[in-house]
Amino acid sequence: MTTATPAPSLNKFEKLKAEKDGLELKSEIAEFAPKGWEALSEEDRDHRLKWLGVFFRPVTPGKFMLRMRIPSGILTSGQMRVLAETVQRYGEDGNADITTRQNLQLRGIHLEDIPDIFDAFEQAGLTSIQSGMDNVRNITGSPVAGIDADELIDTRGIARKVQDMITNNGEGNPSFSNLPRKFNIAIAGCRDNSVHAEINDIAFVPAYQGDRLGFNVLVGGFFSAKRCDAAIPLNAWVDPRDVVAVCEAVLLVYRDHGLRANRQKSRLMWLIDEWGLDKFRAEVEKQLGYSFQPAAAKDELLWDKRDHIGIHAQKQPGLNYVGLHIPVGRLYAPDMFDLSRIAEIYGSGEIRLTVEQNAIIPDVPDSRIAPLLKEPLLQRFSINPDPLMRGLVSCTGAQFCKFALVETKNRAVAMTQALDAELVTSRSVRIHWTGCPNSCGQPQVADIGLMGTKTRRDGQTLDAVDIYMGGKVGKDAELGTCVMKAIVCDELQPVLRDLLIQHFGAQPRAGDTLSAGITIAT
């Protein structure tokens, strides 16, 4: 007599998904929203609403965050105006943050207003569907796709088609609403890796196979509190026409075979580790119904990373794109209305967001550059910011996020302004703040990365950061490593000052002197 092997027990998130798909709330929201957030079950409020892009924030109870889906970060001025109206009308003390995935998150939203907001989104061609929990996040692409004079592949249409496949054209797609964990996709069409391909679960980077231009495929890149890994080559070359099918095949393999028992080991790279790359590749080919062509010998990521700030000539004669620096990506309704107006008056009515949390106004004629530069908004959203402010990126931080261990955005801006006032720097230094080990601020790809933590001193718990260095973006990208631990935030500025002087060529301004110096781990 044999005994059946018991089925593995489900963790609480797998149980939650097995009981009810979060997409089911879409048809129920008109009924439960008027009752208010306190009438919701904890499972629906804290988790399932994320399938609709609606995020409960315990640090601001009753005020929700809305996370949009904006493939390649491209918006029309009309869509930006709808988002501005949402923040202005419904966002109590609200704002919008540009994210490190070329996206927008709207804050201060009340649940009772969600049905009306969703109606406005639908009319404007906007959606927040499947933007949280175990779904595919915003599809990133080059922010200058279609306008870059040195572009290889215009990826805008591909990114849109990938999103439409995943979300069923914005209606919600149960086929991809129960992944083991979240999933990131990036599609690069330029030579500078503006999408940070190495930190995505699947990334497509331009490569020639003979005289045919397509993509080499990378898989498995991710950040988590437990582990951070750069994506690895799949040894596959893909025709641009096949990108959607390859994304679908990889997602189906991940959905059906990804590890689910331990959420800390549920990202794609853990499955690749368990199977080996050859088996994973074979399973994807089986799902596709054909074999991959081997990867091209080299890809076309040849340049250092660009941040797209400033005035740049487009491939279209007589037109320019103008990159505006948005400090840590923080926007308020008047800013959003102003961006919409500027895009219409000076450009073609389009606005593009970048992974550095900045904005681009494309299609500005040569004759309109001078009057654009006189706009008051460009005094705050500069085309030529101070060097340290230029490279500053920050996650949401403890002001709005329950996971963050420290406040980031406000602290990052204040400290960077102080450092720019103290130091003369000849180059931009990418300083990334993240409030916790989930690494939404991506400190591992920064010149200097700061990860929030806590430390004890004299019986008190203090805000602190672990410091990462060595992150490299663009060609031959690398992840940085932790070199200093638990630096108290109130004592951080002189530490950063010394790092900038010793490692990035900064010089004290007249009247300042070099401090004693510090030693970092190697």
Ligand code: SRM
Contents of the next structure:
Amino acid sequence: MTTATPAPSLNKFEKLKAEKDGLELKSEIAEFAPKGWEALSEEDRDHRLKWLGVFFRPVTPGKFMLRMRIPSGILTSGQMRVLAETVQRYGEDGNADITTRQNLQLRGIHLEDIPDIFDAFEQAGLTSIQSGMDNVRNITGSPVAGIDADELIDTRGIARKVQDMITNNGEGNPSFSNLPRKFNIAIAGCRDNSVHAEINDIAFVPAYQGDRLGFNVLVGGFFSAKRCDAAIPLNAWVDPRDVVAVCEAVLLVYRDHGLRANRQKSRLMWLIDEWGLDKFRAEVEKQLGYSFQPAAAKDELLWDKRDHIGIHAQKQPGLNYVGLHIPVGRLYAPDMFDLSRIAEIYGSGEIRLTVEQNAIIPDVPDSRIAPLLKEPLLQRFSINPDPLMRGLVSCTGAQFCKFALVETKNRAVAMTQALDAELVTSRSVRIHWTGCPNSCGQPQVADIGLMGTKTRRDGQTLDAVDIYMGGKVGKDAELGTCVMKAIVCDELQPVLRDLLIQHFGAQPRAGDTLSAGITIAT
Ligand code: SRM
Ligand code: SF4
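Right, the form predicted on its own is done; let's see the coordinates for the form predicted in complex with siroheme (SRM).
Whole complex next, starting from this chain.
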């Protein structure tokens, strides 16, 4: 396959990629790692290493982050143990975070240890290859694929094959290492759109064509600081066996024709805008070598989104999956060892991750539920969290991310605990925090989304958030919009309290009174 032709006016990143493919660092790492991070060129340190999934963190220089690839968020207890050992042995002040793409990021890693860590990953069937910069991100799929009693299509194998195609079975694939920008793929096999199909560059959602079950294809969904758009129908129906080929064709069209001059206008939707959907579709068909069948008239996303927390009967009689709430996805090495142990003792040795940054233990026999519930880990990783904590999601924020305008994870947990303590809420409310307009914490899909910003008052710069509302997930998903600007973080809790009371049926606990009301149009 040929590689992309760079656009005539090359921006900094196009130049960087044209000068040297980030994947080349793979064969060089054994040589440069022992010299330490200070010896690296700025381009390799800050950017090219991300082709190997190794992220320099300017907030904690010398302590790198490793972003894995875990298709559908499914890993074995053995793999989780290798990741736990990595954090324990090599992570200085290390931890791992479950991400909003059903993935894991490990922290506190020194460059010198990366070759040994990669050897351990290879032996365990793990990879972090091509997980950052202008590459395809973790492939998301239903977290209960293969075990959901109401599943339509088991998407596990498809997601894995898509990853293998993109990464050349984890070896690294120069065919897809120079995309115009990042690229997100989601594959939904269940009725509840558990992958947020609407916010991916390509998404496959289940749909019947006559009596044949396959997928309708959506394209162009994305969030960026400048623009956010839900994916639009490509008017194509795809047999499950053709998903890999369709992903490959779309990626090749995007690679070879995607806009590269301005990185703020490089995501797939910008190409679709420029060409129009009909031309885009025709180019993908040309690449595929056949015409798409038109989309099925309706898709099968008929349910509200589930969060998978709690105990749920599987399609396999006598077995259950148990969803554990992991507050804002934060794990430490002992937690990871414990999850591995629990998955082996009570389940089949498998662990699954969700886009809500939680974990699922599948295949727990009815008879093993009671002893599992007595495990000390379940005191912290509850199967029945408080209603507001249950729907909490947060991006990394200022603790590790240089783009962050505010601290997110710790603040999110503290404020949510306080709100759960002062309010009685009969339903879970999905509150998503994101530290900056890049929207990694997906505030636009939330009931209440909080996007970090700064505001000036009395000559001081203060941490603040813009508030989003109206995000609808599951069937008929819609993106939320900004309803309030620059609420100072120190004054946010009463504002959230009022929103929860006015819009989500929360009640003050006995003895509390309503604070001065805030009214907003949503
Ligand atoms: Fe993100 C960049 C973290 C999901 C949109 N994102 C970053 C970086 C790499 C910036 C950096 O170098 O510091 C962040 C790393 C911080 C760190 O140390 O953890 C980062 N993004 C994350 C994660 C970890 C948030 C989380 O806590 O879960 C998620 C990792 C997913 C994964 O496993 O691969 C993450 N990022 C997302 C999502 C949500 C999604 O995919 O559903 C989005 C919005 C959807 C989208 O991309 O269309 C998202 N991240 C961005 C953007 C804006 C992209 C754009 O087109 O402008 C950036 C900045 C960029 O790429 O220039 C960004
Ligand atoms: Fe960092 Fe901003 Fe993404 Fe949060 S939203 S992880 S602060 S880039």
